[in-house]
Each structure stands twice: as C-alpha cells, then as structure tokens.
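The data below hold one chain only, encoded as structure tokens and taken in the form predicted alone.
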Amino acid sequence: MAQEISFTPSTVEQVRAAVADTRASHPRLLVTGAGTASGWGAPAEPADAVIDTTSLTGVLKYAPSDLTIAVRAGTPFTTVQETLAEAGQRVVLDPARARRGATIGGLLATADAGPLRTAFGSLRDLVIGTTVVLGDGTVARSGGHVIKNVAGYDLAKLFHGSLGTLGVVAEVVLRSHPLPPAMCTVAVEAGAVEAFDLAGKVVMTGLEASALEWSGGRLLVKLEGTPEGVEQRERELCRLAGATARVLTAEEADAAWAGVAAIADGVQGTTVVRIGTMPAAGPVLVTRMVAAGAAVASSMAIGVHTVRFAGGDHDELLTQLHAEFGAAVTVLRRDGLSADRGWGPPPAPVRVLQAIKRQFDPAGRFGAGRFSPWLEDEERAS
C-alpha cells in the first residue's frame, strides 16, 4: 500500500509534475485547498497522496479595462476581491466562506454562491477561462482572457462542482465588473409565504435586487447603482412592502447579511444542507424546514434554500429530503450526520456524470468517495 504524501505545488508545472510522477506509486489523490468545504458532498475516501493548493497562489493577469482577472487557483478569494477593489471592481460573488479563506479553485470546485446569486448567478457565469491539470499529467486549457471567446471545450462549467474529481483546477480567468457607487439594503418584516409573494412583486416590478433573502422573519432587499438609482428604487419598494419595510444603516446591513452567512457556514454540532427547489415549491419548505426548528436562509426568487439544523440525529431528515429533492440537495455541513451519508438515490441524469469521470478521469485518480454512490463503479473500474 502506498504511502500518503503530501504535494505543494506553486505553479502550473509543479501541479503537472505531481500528477504525473505518482502515476503508478500513488494512483490515488485528493486536492484539497483551505479546508473550508471539506465536509461538502460524500466524505472521500483516503488517497494515496494530497494535492494541496494553497501555495498555488497569486494574481497573473490583470486587466481592468478589459474586466477581466487571472489567478493561481489557491488564491484565496478576498486578496482577489481586495486586488480588484484598488481598480474601483469586484467580482460579483459572495460566499459565507469567503471570509474563512475560501480559494477560487475551491469554489469553482464546490459552485459555491451567496445572496448576490439572484442577480449575478455562480462562478460559472463568472469564470471565462481555466487551466487544469488532468490523472495522465495533461495540462488542458479553456476560455481565455476575452469575455467573447466562447471557442473550444467550456471546461469551467464541467469543473464547477466536480468537488476535486475530475482534476486539479490550476488557473482560473475571472469577470468582474465595477464596484456599485451606491447600495442599500431594506428589511420588509414578514413571514415566509409573504415574503415569497413580496419577492415575486419584487422581480415582476423590475426593481432590479442585487439579492433577495428571506431570514430570520424578515425579507432582505440589497440595490446596488448610481445614488439617485438606488433612492429611487428604494422609496418604490418601501411603497410596495408596506409599513414593515425599513432601510438598515451599513452597521445593521452588515450584521443582517452576516447573520445569513453564519446559516451556511454552521457551528459545531449542526447538520447544514443547500437545497434547489423550483420557485413555487419554495414557500412549502421553507415553511416546513421552520416548524421543524431549522434556520433557513432562502434565495427566494431562485429557489436556493440553505436550511440549518441543531442538534440531535439528521440521517432521518436527509433521507425525507433526498426522497422529495433527489440530487438537489446538497450537503455542506455534516456534524448530526452518519459518516457515510452525503447523496441520496442517483438521479436518472448520473450516467452524464459517469460518462464526463470516465472520460476526464478513466483511472480514477481523483476524489475517490466524494460522489457516492453515483461514482462508485468508475472508481471501482480502475
């Protein structure tokens, strides 16, 4: 059996050196980055030896008049957010773990988002270009520095929730866009079936909400734009909230989305799951998922609902949940859970997947575990 080793590398060409060099001593490898999303998905089972990317780091490429940034895949992703906000820019994504050092690989690797998601969707509307490195040592490259190049393979959408199983992501080619000059955020108080109807008349009026969560009782609106924009939309849509809407100072907008985070990051002993619903399901769950004692923090018009449990046993409750939402839902935090639970049923779509790990990943090298069952005959296979 071989020996678990650990690789650091620090460019392009040590990640290609590691991969390929253990081949045949050591078939089997993790990649792993901050940490941050290590209970996300399956638990994976040992490998032979850890990719660790965390030294695989730094800004390549920057652009600003062209939009665009190119980085190392174990950047974290705040020294991005801070590089670009020298430029008056940012990439429009904000993921609870990004204040715990969450890297861009690791969240390409995850399809990690947070509230901004309603406006802006994931990093896989947002990333244009990747460099990986794939099990026999191949350093494959898509996309590029030029938001209208949309020629060859889009391997950006294939990486984007793979969880480290189909390669190392490498180097990753953000969008960003400019900072907003002004934002806001209103409260509306309200339960959740009316805050899911305030939401939809949200949408239908076109007051353009850079983010719409539903948590702890109240509807929060983020507007972003010019000032007279965002004064504009915001007295509109204190008209149509009614006598419970209120606009937070930065200190309260800060605490509130603060609040939403710590929903997905979880604390000890919690169970934290992300599940996908349609929109109308919406109001039903998260309904439910509140009589049962969870904190819920909902993207309503998306039907992006983070549901977080205290406490006790959650193997009876992940299995309710995966028999009413298949493959939409995801684990992200597994504290109330057996060792062995992360997917549910495989979905009828699961031989996509196999086929993109057997054509990506034919030895099976990477993430062993991370998909079970639906993976478990190709890592068998090889």
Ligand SMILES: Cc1cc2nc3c(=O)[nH]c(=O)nc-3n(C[C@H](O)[C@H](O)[C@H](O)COP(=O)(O)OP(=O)(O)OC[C@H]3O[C@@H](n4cnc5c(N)ncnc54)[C@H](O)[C@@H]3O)c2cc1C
Contents of the next structure:
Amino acid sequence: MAQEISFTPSTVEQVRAAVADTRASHPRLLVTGAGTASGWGAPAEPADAVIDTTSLTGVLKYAPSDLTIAVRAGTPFTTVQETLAEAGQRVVLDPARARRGATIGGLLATADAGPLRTAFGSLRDLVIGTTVVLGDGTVARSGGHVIKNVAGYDLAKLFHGSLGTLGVVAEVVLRSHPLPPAMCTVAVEAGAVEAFDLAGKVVMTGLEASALEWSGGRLLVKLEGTPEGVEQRERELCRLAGATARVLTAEEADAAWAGVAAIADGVQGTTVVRIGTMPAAGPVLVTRMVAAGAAVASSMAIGVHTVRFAGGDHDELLTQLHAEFGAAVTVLRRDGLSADRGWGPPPAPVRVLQAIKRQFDPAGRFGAGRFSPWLEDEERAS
Amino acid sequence: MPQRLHAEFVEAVGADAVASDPVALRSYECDGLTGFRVVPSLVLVPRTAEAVAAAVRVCAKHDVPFVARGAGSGLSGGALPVADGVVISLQRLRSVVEIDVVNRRAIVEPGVTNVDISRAAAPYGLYFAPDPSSQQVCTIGGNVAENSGGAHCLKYGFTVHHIHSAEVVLPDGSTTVLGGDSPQLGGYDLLGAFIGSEGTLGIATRITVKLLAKPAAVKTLVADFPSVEQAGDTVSAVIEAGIVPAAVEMMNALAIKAVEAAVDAGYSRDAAAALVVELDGPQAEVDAQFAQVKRLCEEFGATKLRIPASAEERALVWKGRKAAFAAVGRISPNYFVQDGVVPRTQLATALTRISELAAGAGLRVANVFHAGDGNLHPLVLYSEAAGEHERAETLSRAIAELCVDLGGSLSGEHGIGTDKVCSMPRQFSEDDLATMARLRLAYDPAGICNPGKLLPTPRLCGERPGVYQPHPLEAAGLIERM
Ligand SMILES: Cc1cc2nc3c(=O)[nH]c(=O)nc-3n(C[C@H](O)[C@H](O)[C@H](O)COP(=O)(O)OP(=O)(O)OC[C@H]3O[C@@H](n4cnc5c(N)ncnc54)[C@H](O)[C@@H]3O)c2cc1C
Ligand SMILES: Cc1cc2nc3c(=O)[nH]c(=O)nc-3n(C[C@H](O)[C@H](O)[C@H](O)COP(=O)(O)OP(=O)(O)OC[C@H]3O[C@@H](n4cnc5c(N)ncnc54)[C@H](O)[C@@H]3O)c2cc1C
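We have the form predicted alone; now please give the form predicted in complex with this ligand.
Entire complex below, previous chain first.
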C-alpha cells in the first residue's frame, strides 16, 4: 500500500486534481473536515490518502437580498454565520459541533442538526445547490443559486448523511433566513410524558416555537420573532404550561442550550447515539434511557433523541437499540463500543443504497467502512 | 401489444383494471401540456399497491416502459405516455388511510388529491401545507414526483419539506419504503432524492405526509401598483426588512384582466400590477409585520390597498390568483405556461427582457409570479388558428433559457418532463447530467421507468445533447452556473 499522504486542496479544481491524480497510486481516500465527527457511523478503514477539506474555505458569493450564500465546503459553519450576521441573516441550524469548528461539508455529510431542527429541519432542507467531486474526477453540480428549483435530480440529498462515502462535497449553496430581532427561551419543569403533551399543545396553538427540546427534566421552548410577538407568545406559553414555566435570562438560556449541545458532544469515555422514533414513542424511550443512567436531549415534537451513556461498555445497549429502532440509530461517539462495531439492521432500501454507492463510487474509493456492514460488497467492488 | 403480454397484465391487475380500447387509450395521450401527445399501448388502473407492483414486475420481465400517472395535471409532459409502453394510473388508489393526530401526519394513497388531504385533516385543526393552484385535482403522488410548490412555499417550503416517508414500487417491481418515522435515519437521503424525480425512479404507492397546525392568525393585502417594477421593488424591500411572508404573489395587467373576466375576484382592472401579500403566524407577529408591509407598499407607490375583511373575502382573492392560468383562456385561444426562476433581485431585468422578447415575437405575455422566490409564470398567448404556434413555442423556450442566463433555473415547480428536456444542457454541463444519470441507473438499470423525461437523450434532442457552453457572463465570472 502506498504511504498515507494528505491533500489540502483549496479550490474545486484542486480537489478534482487530488482525486483524479491518485486513482492509481492512492485508490482509497478518506474525506475529512474539521474532525469533529470522526466517530460518526462505523469506523473508517485505513485509507491511502486523506482529502483534508479544512483549506477548502471561503465565501464564493453572498447575495443578502436573495437570501442565498455559496461557500466552499470546508468553511467552518461559524464563519458562515458570522458573514451572514453582518447582513442580519443566518442559516437556521444549530448543531452542537458548530462550536468545535465543524465544516459545512462535514455537517451535510453527517446529516447533523441541533434543536432548531424542530422548526427548520437539517441541511437537507437548507442546501439549494452543491458541487461534488467523484472518484473518477468528475465534477458535478446540481441545484443552483435560487431557492425554488426543480430542474434535474437533487444530488445534495444523496450527500446528506453520506459520511464521505460517495465523493467530496466541494461547494455548497445555502438558503439564509433573516435573524429574528427578538428571542427568548422558556423552561418548563416536566417529565418526558408531560413534556410531550405540552410540546403538542404548543404546536397546535400556533405559537411557532423554533425549538422544543426536552432535557434534564425540563422542556426548553425557544421563541423567535418580533419583540412584540415574542412577548405575547411568551405570555401565552406560560399560561399554557402552568406554574413551573419560567422565562430564562439570556445567560440562563445560553447555559441551558449549551447543556443540550454537550449531550451531543459527549466527553471522553462516553457513547453517544441519535435515535429517531415516532414522536409519540419518544417519552417511553427517553424515560427508559434516563432510567438506565443516560443523559438525553430530545426534540419531542419530531421524535429525534440524542442519548449519551457514560462509563463502561455499551455494546449490549446498542444491540438492544438496533433491534428496536434499526437504521434510525446513528452512533455519534463510540468510546464505549468495541472497535469494529458498525451499523445495525439496514434500512428497507439497502439495495438502493448499495446501487447508488456502486454508481457514484464504482471503484470503492471513498470512506470504506463508514457504512459497515451495509455497503461491504460495494466497497470491495474494485 | 402481443396477446401473451396483454394476458400477463390482466393477470397482474385484473381484467377490469386494463384498458386497451382506442377511445380509452386516447384519453391518456397527454397531460396538462397538451402540445405533446402519444397514445400508449395499454392503460392499467390498478386498485391496490400490490397490483401496481405486479404490473411493474410484468414490465420489468419484458422490458416494457411504464409511465405513472396521477391526475394528469402536470405542465411539463411528465406523464406523457411512451408509445410501446403502459400507463399505470393511480386514480383508484385514493383513500386517506389514516389521520394520526398525535403525530400530526396522514397516511394516504397516491391518488388522493392535494386538497382532500387538508379536507380530511381539517376536523383536527391540521392541514397539508403545499398548495399548488391545481390542488383541487392534482394528486399527492404527482406532488411528490414534481416536488410541487404553491403560493405559500416561501415560508413553508415545497413538497419535499412535508413528506415523512413513501412506499415505493421500484422499477424491478420490488417494494420498499423511503424515509421513516422521523427525520433521523442512517444513510443517504433517498426520500429527498426521490421527491422531484418526476416519476423516473419508481411509483409511490403510499405516502406519509406531515400535517401542520393551522396558523393562529392570517392577514392578507392586495396592493395595486402603477408598474411591475415598483411592485417588484416592494417585494425586495419586504424581504430586506427581514419579513418572511407566507406568500407574495404578483400579477401584471394582462393577468389581472384575465382573472377579472373569469372570476370577478375584486382586483382593480386598471392596475399595471397587483401584489398579494399574506402573513400568517402568531397574532402579535402578524400584526407587527403587517403594519410594516402596509407602510412599505405605500412608500413604494402603491395606488390602492385592499385588505380582505373576512375569510371569505380572502378566499376570493386566492380564488382569483389560483384561477389565473385557466382565466387566460378567456383572453386568448391558446397559451403556453412558462415556469422559470430568477434570483429575486433580477426580477426587474427579467421582466424587461421578457417584454422585449415578446415584442420581438409580436406576441402578448401575461405574467403571474410567485414573486417572493423569483418563480415566474409567463403565459405566452397565441392563436393556433393564426399559425402562431411555433413562434409562441420559441418565445416560451427563450424565456426559460433567459432565466438560466440570469443565474436562475428552467423550472421552479412544474418540472422538466418532456417539455424542457432539451434545454437542460443550457443549465447543466455534460458531467452534471451524466452524474444525474448515475442516480437513475441505480434505480432503473433497464431504463423502463418513464424513459425520455427529465434527462436529455441524443434521440430526443439531436445527435448529441446540446453542448454546454458557458454564458458570456459566466465566463466573465459575473454569474455562476450551479
Ligand atoms: C489522533 C487522531 C485520532 C483519530 N482517531 C480516529 C478514530 O478513532 N476513528 C475515526 O474514524 N477516525 C479517527 N481519526 C481520523 C480523523 O478523525 C479524521 O480526520 C476524521 O474522520 C476527520 O474528521 P471528520 O471528517 O469526521 O469531520 P467532519 O468534518 O465532522 O466529517 C464528518 C464526516 O463527513 C465526511 N466529510 C467531511 N467533509 C466532507 C466533504 N467536504 N465532502 C464529503 N464528505 C465529507 C467525513 O468523511 C466524515 O464521514 C483520528 C485522527 C487523529 C489525528
Ligand atoms: C391550472 C394548473 C395550475 C397549476 N399550478 C401549480 C402550482 O401552483 N404549483 C405546482 O407545483 N404545480 C402546479 N401545476 C402543475 C401540476 O398540477 C403539478 O405538477 C401536480 O403535482 C401534478 O400532479 P398530477 O397528479 O396531476 O400528476 P401527473 O400530471 O399525472 O404526473 C406528473 C408526474 O408525476 C409522475 N407521477 C404521478 N403519480 C406518481 C406516483 N404515484 N409515483 C411516482 N410518480 C408519479 C408522473 O409520471 C409524471 O411524471 C398546475 C397545473 C395546472 C393545470
């Protein structure tokens, strides 16, 4: 095997050259961003070369009036937010990893999102165009610079959650939103079941909460909008939620949301998984996880739960979760898992996943191991 | 069609679900884009998802091309039959299987109309957000295939933002489920890539859609302007003020005249442009921002503001807007609907260029747009009888390609279908298109699922697909093609 080397391209053309020129010499590539999610999915197998995207940075085009921004994929998410903030805008996404320097490409490749997913989804819902580089050096664009666009297939969707196994995401065009002039967080003491009921009521009353996150025995409700609107909604929410509702000060709110992010981050020695369920199945699951000693942050209204286990060996727990929730379980941090622990039962369309891998990466160049065992045969196709 | 094959289809779906007499076949020869017509060999109207799968298995076994069909309201020739193929109509699969109130979703069959989902959800205070103007007739299967939008997609997004999962019959006749109970699912976003794939990756046979709670408050205004440019500037000002309206629609003089002739919706017949702005959400948010929108309209020269006082009056405003395409039939014997998108800041340039192109062609163009997201629906008016067809078609294509040149897209919601397939090389390079073809090959290696649509083929568009040439502005680094 060739000696492992690292490429740090700073333009699409350099990505293309690095990928194309190494076809024979370094067939197996690992795409890396800031390294904030190296534990996601299954462990990557050793590669012959690394395509390090951390120099693939910069805003290519920002049109505030069109609410769109085009960036190179290695740009840290926080840099994008800073650029947008100068024009009073943001990308409505708040993944925990942003604070640790996660890149736009890495966030897209991991399908990551934070509590704002309740109202705004993930990058899947915010990316309007991509440029990708495939293993044979093909540079392909899809989507564009306009928010509304149905011309051609939306390839960005395939790269959402691809964990670096289809190719390199080199450029991304994102939809931006105006920054809300006012915001507040209301915390309501509640068990998981009560929190789920309350979250449902908040949704049905049309309060348009941006986030409804249950964690540590309370439901955190984020309200964003005009100062008048936020104030009115805050009052209505407190009325709805009863005596334990409390409007947090700015510092308290920051601390509360940082606590939620810390669960996704994990720390040395922990295992972190994200589990998807029917929303109504959330309370039972999270109650059980809490009873088993886990820390949980749950987007109650949409059934996305981030669970952190501390101390020891979590193989058995993961086996149980896989049996119950199948492909809706993603590992985010794997300190308590055996080294070769991969994904659980595959999703129903696993044959389609495999066919896509074969079409986009027929030589099996990218990210071998990341989807183990779902893509094993395809990775050996070469 | 050979007798043996016919018999296999009968066995797959039942004799009463196979239509082969010439009159029945004729009624499927086109969709809403009536300029293209192909009579299929056979039409299947299965009653169950299993029968759909059985029919596709027969197609796969014998390499028979098939085309899924919902209501046939598509405007890009997506459901245009293939001559030697079968049409699989989903019209009989039209039950709302379940409204799951707690999880705010509905499980529906693909032939259910868009509006029937909201109707079924209404007793629970819920609705399905995407609202194409054709919502009374178009099916959810068609919406999924086209990633349809509607007047309210500026705030609420498109069909792709409102689907949890879909049971799909793949082109080999096997059945799978894309998506899941929540957005959290390992692997590539196959559901997202399926939505908007124009019936080329498989047939959706059961769809779980997201339902939203009705907004607490809704406020709408209609503002008349002395020019479309002023109306356009107002839209930009609203967006720049940080407001995301639920909907911002614009009509030009010709479109207003047509609508009033057809519906009498109360638009001012003498206005050069009318803007419909709707805000929805929590009461205090709506109140604060509505005041701001009113102020901006006045500042930018609105000559009249009309604020519907009741839900009925508001419905009438929307009835007028949604009837615009049909209404144009009142003022012209024939018309083409275009569907290009430009970055919103290019709206004024696009409109000026469209007028110039129209003047050059000696034809009239009525304009209806989803102004908030730069999605234009120029309606090219012409007379078949007067021999204007070809000129109108050329003008219509020139308008779509103009949108691409201005940094936009060939289609905002109606799809590429048959209509725009040969313009695709204008927007995408050969490598882009070849990469898209890889996705199609992954699903349909035999090439039997709605062939000829979405991606250009040498057979349809000449020896080679038109060669990609960078636009002068692109070469100069002023615009980018993505
Ligand atoms: C000391 C040390 C220890 C290490 N230990 C481990 C280990 O235990 N396990 C392990 O797996 N790796 C390990 N690595 C490898 C290292 O973590 C990789 O550099 C890491 O995968 C990079 O971060 P990331 O790409 O996951 O980060 P992110 O940027 O968060 O990327 C996450 C995922 O997205 C993909 N991705 C990122 N950017 C793009 C893009 N532009 N286009 C397409 N896909 C993209 C990646 O392939 C990855 O799957 C270690 C490295 C060092 C230096
Ligand atoms: C007056 C008028 C106004 C319109 N306004 C709008 C608008 O505001 N916004 C908008 O987005 N569109 C609009 N349209 C276009 C059209 O209504 C939409 O594209 C609609 O989604 C098509 O649905 P359908 O059931 O008629 O599909 P069809 O026309 O029957 O089919 C459309 C495509 O979907 C495929 N298809 C159908 N069912 C399935 C299925 N179950 N599985 C897989 N593929 C399938 C077909 O093969 C075809 O490619 C309008 C059309 C008209 C006539």
